[in-house]
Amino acid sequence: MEQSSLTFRYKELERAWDGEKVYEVFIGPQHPASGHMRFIVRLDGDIIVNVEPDIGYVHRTMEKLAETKEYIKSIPLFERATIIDSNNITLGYVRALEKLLGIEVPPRARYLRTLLSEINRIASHLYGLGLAGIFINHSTMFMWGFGDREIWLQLAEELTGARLTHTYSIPGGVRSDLPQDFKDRALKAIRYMERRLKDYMKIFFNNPVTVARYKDIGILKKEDAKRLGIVGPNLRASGVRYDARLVEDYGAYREIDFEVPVREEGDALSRLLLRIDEIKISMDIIRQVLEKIPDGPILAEKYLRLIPPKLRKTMEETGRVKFPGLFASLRPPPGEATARVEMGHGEVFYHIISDGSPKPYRVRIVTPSFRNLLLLRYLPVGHRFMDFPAIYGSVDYFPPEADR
């Protein structure tokens, strides 16, 4: 098979190593720098000739733990893999479980799942953009990104009752309905964010220093992105129009009119700008969800029937599902199911195998950060050492998500 240009460049530099000239630099593991991981960077002068990402510092055996828990208890477990995007990462697990159970989710619940998924996506992108700013010492972008993220976290908390670990999507629906006046507050947040994105462009993305540090750095070509199995914004910034929201039938995405943004440059700057594009699309999706959301139950009738009449009346009055024993006897029939969901970082994949017991026989999760890890091995090669923070920031890698 013909090698991709990226792999070829890496191999050429690897063969050029000289034991007397090449030396090693260790970056991390340190939370304010590399995150919960270490990079072993080998340099010839200040030119990077090899990078070895050393991961696993926050490996928590989540897949194995899931085999020891009842199905419902793995939802709060998996959301801790990517605490900044907790609904999207658990929605794939819930969808696979619903396939095993043969459950049809009510339309209103599908819309509510989509609403929180897009709120999470915006918050996740602002988190990543803030870090990309501080990686090149632009503290304003860091503070603005994290400060504006609070607006979306507050909306998520109003909807779910929790700031980060929502445990919102459950088999057959969601745990709570729209709060009163939520639509007005969400639209106000969108209007504010649209103004702020213009400020981001002025102070950061059109800043000559930012352009010099990110433009034409860490270029990922389309053919390389496909061969390496890259997902999410890192894939779409290289010209590949792939998004799990388009290919997997979940949420209300097939009833929403939206276009997946794509850029062709494939460099670090385009990866950041694509996330700005996606924030705009997410806000438009939220608008449509709030306009089109149908009336009806937020939980499948199969489970509503299990709730005692008195508690069911309370649930209808409060808009929240509060019945601890509702899923205690959850036993999917023997079989297996898969599901894909588009997170802020890219596609997450779940594979569940059931043996008919209250606990899964096997749960397999492939996260987008794990799939995008190869970028941190190949993209920096051939660049100067000071380009490494810019490349790392542009990939939006989240160590706990990859380690699981």
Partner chain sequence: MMVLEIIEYIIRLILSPPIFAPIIYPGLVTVLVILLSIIWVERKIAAKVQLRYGPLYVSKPIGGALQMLADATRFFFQEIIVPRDADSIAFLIAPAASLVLPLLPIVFVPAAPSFVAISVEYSLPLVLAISALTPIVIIVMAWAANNKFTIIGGIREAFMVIAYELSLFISALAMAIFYGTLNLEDIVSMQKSLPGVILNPLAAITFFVAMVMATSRLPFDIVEGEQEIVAGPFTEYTGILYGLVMGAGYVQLYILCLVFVELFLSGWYPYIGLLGEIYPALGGVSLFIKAYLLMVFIVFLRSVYGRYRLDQAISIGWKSLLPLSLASVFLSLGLLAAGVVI
Second form
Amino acid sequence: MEQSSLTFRYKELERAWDGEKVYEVFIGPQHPASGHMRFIVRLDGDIIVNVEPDIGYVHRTMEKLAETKEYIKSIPLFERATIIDSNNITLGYVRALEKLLGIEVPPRARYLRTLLSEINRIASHLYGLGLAGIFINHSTMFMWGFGDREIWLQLAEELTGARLTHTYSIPGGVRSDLPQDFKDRALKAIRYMERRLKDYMKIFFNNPVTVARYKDIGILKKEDAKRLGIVGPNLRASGVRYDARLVEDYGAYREIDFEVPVREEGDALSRLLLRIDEIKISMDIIRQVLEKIPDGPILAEKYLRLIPPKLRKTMEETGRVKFPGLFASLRPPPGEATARVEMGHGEVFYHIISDGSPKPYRVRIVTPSFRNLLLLRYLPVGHRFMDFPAIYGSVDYFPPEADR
Amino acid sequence: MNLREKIEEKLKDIATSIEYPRPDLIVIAVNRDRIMEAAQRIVELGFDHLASVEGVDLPKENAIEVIYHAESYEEELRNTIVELKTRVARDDPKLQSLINVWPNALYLERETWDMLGVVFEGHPELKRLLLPPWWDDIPPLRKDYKVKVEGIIVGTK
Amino acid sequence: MMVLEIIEYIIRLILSPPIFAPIIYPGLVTVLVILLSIIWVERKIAAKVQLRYGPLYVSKPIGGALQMLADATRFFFQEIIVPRDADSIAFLIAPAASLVLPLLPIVFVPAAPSFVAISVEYSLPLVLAISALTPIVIIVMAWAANNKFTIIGGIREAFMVIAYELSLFISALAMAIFYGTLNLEDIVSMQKSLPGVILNPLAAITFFVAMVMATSRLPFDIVEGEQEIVAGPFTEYTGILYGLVMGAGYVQLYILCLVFVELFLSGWYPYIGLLGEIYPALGGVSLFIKAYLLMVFIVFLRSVYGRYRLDQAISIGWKSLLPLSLASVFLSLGLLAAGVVI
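Could the form predicted in complex with the partner chain be shown next, to go alongside the form predicted alone?
What follows is the whole complex; the chain from before opens it.
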């Protein structure tokens, strides 16, 4: 550990400013580009000297609510934190719970989780890229991103029955099996998306205005990225090869051959281009999953045995899991477990403490946007006021996720 | 020397206990007044940022447990999470702020103050983060705070 | 007998150029038609590019073309809110002025050979000078609303004016030097065989970019910068007042497009004599068609570009446009020296 990064101090988050000269602008919570939050931006002329993010406008006390619910009921609760990426965010909780319960997930279920995770990741990145477009008033990128996201939502709907709130991963498995000809439709979607990515490059990423607005803006240095605990594409765009898919054993990532893309520049444009890289990798993972997916049950043997034979038969016919009665009161043994899962926005961290009762004693969830909040404070300082939305757009911050 | 040995060597004089509940988790408990020292040593081992700061209310023991989860992006360390925990008194929850050790504790500690009322001494901006500024009830993540359930309203007068 | 004479008199009055030009074509009525249609065209083109339908449900059989009429009606009946801290007189007058001022130059813009409301020798500088007054009104608007976002917007407008105005004038001047006249009508008549854009493309490019900047179209819609300052100087306006300020930008676009066509795209040539026999202004309909197509092209830029940053736009104005416009003056002088005669 170098000494320089150890001396990183809170005060470095802002520049010295003279109260007399500073012009304070309140952006949000009712503002076309603030999201569900407020920024207090202090300007000296056109230069930002300080940004104070004021979050919490969509706080829903999820950690407290989780303490009042049985374990399984928290899955639909947590997915509402990041509704655009709901399988990834619940997967962390399910993983931690499985560690507490000591359950092994059957291979087919692990592949299916990976499949939906990657579909979610692509949709989440398209959402972020669309917003990055509209933050510099590029309406075409906005509409294209949101429009093409629809393809992936439809795929997810086919797989799970819901466009956004999938509640797909459950302790010990997944809720439903692969529908027929899903593979063809997924491959068709991938082919379409590959074509579209080329169009994105043409109209947005190689557009001189976009390059002028995003290149060399909001540079996050590698050392700072590590020290500030930044996660997700924002971290990898600064040259750090870290991805929770590499460290946590979840889904089928250990059996799939994939690369974690990294870019060195650390500026806003590289953060956006990294998302394009990740979409490509995710599509490759989906291809591999559809190729390699093994046959077998989609729920752990331990729970499968608890389902009455008649129901089990309909389950096999329809491919939809009937919940065993035990799920209503899962009682993990006392102890604690942590889990990390890579969402579209970055790493989500769960810590569950169990006291042996059917409800968790404490659930801690730290979402990627909450960790990336520091960037909104740290990156815009020293830039011009018009760079503020560009930086905000490039960070892919999602207020409901940070507020929980 | 593997990581466990390194940690034991580095922290055995100040830790009250070091446990390994799961393969990817190392739990270090320290006394309240040694927290800064322990944190610095963990950073020196390479765990340079936090994944989480949380508080757990333990009303039976009249304590609040403050838990720091540190992680690293280095390839040899990234598989492990180091959990550093300490206890503060429930009626006078005060702890040294670690934001100069782990800079990204800025919002994590502020949230813990918001939700459990743990005062981090030396933290520059302990003010409401997720709760509304006019909040005057007890901190919501304490166990004696009861969630008020709103009934479903059917029909009108 | 008397009644017929009065009607005849009125018709003659309306058809006389000093009345017809400002009121009907190319004046108010045309402007209204343009306002109602160009916004629809803009939205439809953007929708086409962005794989959506655009305005549709108002008047479905004609592709939602009446959408703007519906919007305008809504604007009319919406409540007008004057903020408590605003300077109410300036706040209320500024939107009207912002629509009238860009419209005013129409009386000097010839629509067909010798068809103009007020015929003056110096119509080109007059048109540009009057349309250069609009930014003042916008700054008044920004100040009157007394809001942080509007004030930032007003300052941006002031910065933008100094960035484009000089280049706009100089590149227009380049054409005036070449043709040796400041009268738009004469300039057009000299382009009968060869449009000015071929002789001096540099001036055309500079004028075009400066025009896009002047009318706050993308990629230079910095004054309205929605993502930072909500709607810039127009943030506090509601109802018809907002309708007026929104329309003002399109009116200015229309006037500048007319000037562009007359300077560079040989104005009303090819002149359609057949229509000209019915009424002189109709013969110059190609001026209108060209100006309209130019407007369509400029509004199409919305679906291609994002927004430049303020300092980038200013540096484009000072570092690229100004030297280019000066070069265009020298190009004109060079053409004259080389003895190029039309």
